[in-house]
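What follows is a single chain, given as structure tokens, in the form predicted alone.
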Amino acid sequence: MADDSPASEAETRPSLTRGDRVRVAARTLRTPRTASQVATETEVSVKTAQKYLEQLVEDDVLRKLERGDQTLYCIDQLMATYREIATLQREHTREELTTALTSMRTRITEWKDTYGIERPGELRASIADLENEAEIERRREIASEWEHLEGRLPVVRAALNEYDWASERDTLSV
């Protein structure tokens, strides 16, 4: 008889080496957290956890913060978003950039003409004055939605302003 029950996480991933796996953890990490508590997450010693978050540190992956007597690592925002921005740069000419960033506005626009409101916690605050749940549901799905082409919104934009001296920069010289 098979086993229906669903297999552990680690016998369906492929296995990945210590450092692998602390690599991985790492890129996730939006809030603060120890080498420890990564070390407990990978499965790995402190001292393995440690050497691989250093790394990445050194690569301006992550950052390091002293809080108290406590060493925290987490993701470099500001090194991501430059990244983000020159991948976005690379793969998409300026049209297509131009297209998105106005997509977007039209989107935010339409649900705030839609709904009578300006930002997306105003809808979230509109669920409470209803009772149909798949309406609750699409407000919910908006809001979320709003929220993030808000965050993705100076990001294209960046890469637009910034196009012609990235472009420029980016040219490999033979």
The other form holds:
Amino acid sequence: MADDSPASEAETRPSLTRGDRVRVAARTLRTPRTASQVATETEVSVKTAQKYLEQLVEDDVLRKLERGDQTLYCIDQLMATYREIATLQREHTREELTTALTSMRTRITEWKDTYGIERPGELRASIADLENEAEIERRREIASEWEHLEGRLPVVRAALNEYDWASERDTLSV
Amino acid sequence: MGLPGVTDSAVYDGLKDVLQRQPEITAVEYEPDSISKRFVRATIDPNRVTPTTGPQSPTLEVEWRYADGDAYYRIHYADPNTGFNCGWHRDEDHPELGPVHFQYERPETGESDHTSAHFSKSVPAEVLWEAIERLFDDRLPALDTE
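Right, and the form predicted together with its partner chain of this protein, after the form predicted alone?
Shown next: the complete complex, the earlier chain at its head.
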């Protein structure tokens, strides 16, 4: 898309138009921000920021929130999650997703058994009582991986749940 | 050192986009794979950095997490040819240095250090732009001074 914003705005990196800069930043807007805040971060005018943010709302990438007299923008998490599920379904076979899901669950079960706990937070809490640096490091690494897998599990599981139905829909579309 | 919290695949897509736009970067992949998506690894052309290095490609790893509303991240460059590695980390390792620190290790000279760091931006894509700019424009060229 052509960028028609005024030339008086700050120079951005050569390969990036102002619109691109706002669009890229917007895709990482996990914390809700006003158009003015996005404009400051991306070094464009508020008008330019607002124009692209509104486009992204129409494209279901961002969600608009009204808080008092402020309008805030952030990632549309529901739409992002559906897109992520669709990507997993399109780019991976049912077997690949099943294997990954099984492997994630197995690792979590092993940690639960090894430490006799149910949640990664409990493993983090247990670090406070330790003095052995290597063991502290090891538990932190496991807690970190465990937390990450807990976040990924529902997405991979959702991709698998309707895999056949989604594959049929995907075939219909071409 | 592992970061606390969970990743956000929407944010990762945006960060991957930032990396793919860098002229020094030739490939960007999710690690350990595109199902697990623990972090993003960019492969760098050894001839496109200053000072040039090689023959192996340096990497830039980016991991971003969220826990209790706070962001934690690791933006780490590593050159397998020299062993030089450096990065900006927002983690729990060096609370005495503030929320973000810069660390580097230069095996050739035995130098290594951790220093306090700060980014003027807070949107993840903008933090990453800023870090990449500092890396390629300041940190790596500074290695050439000796």
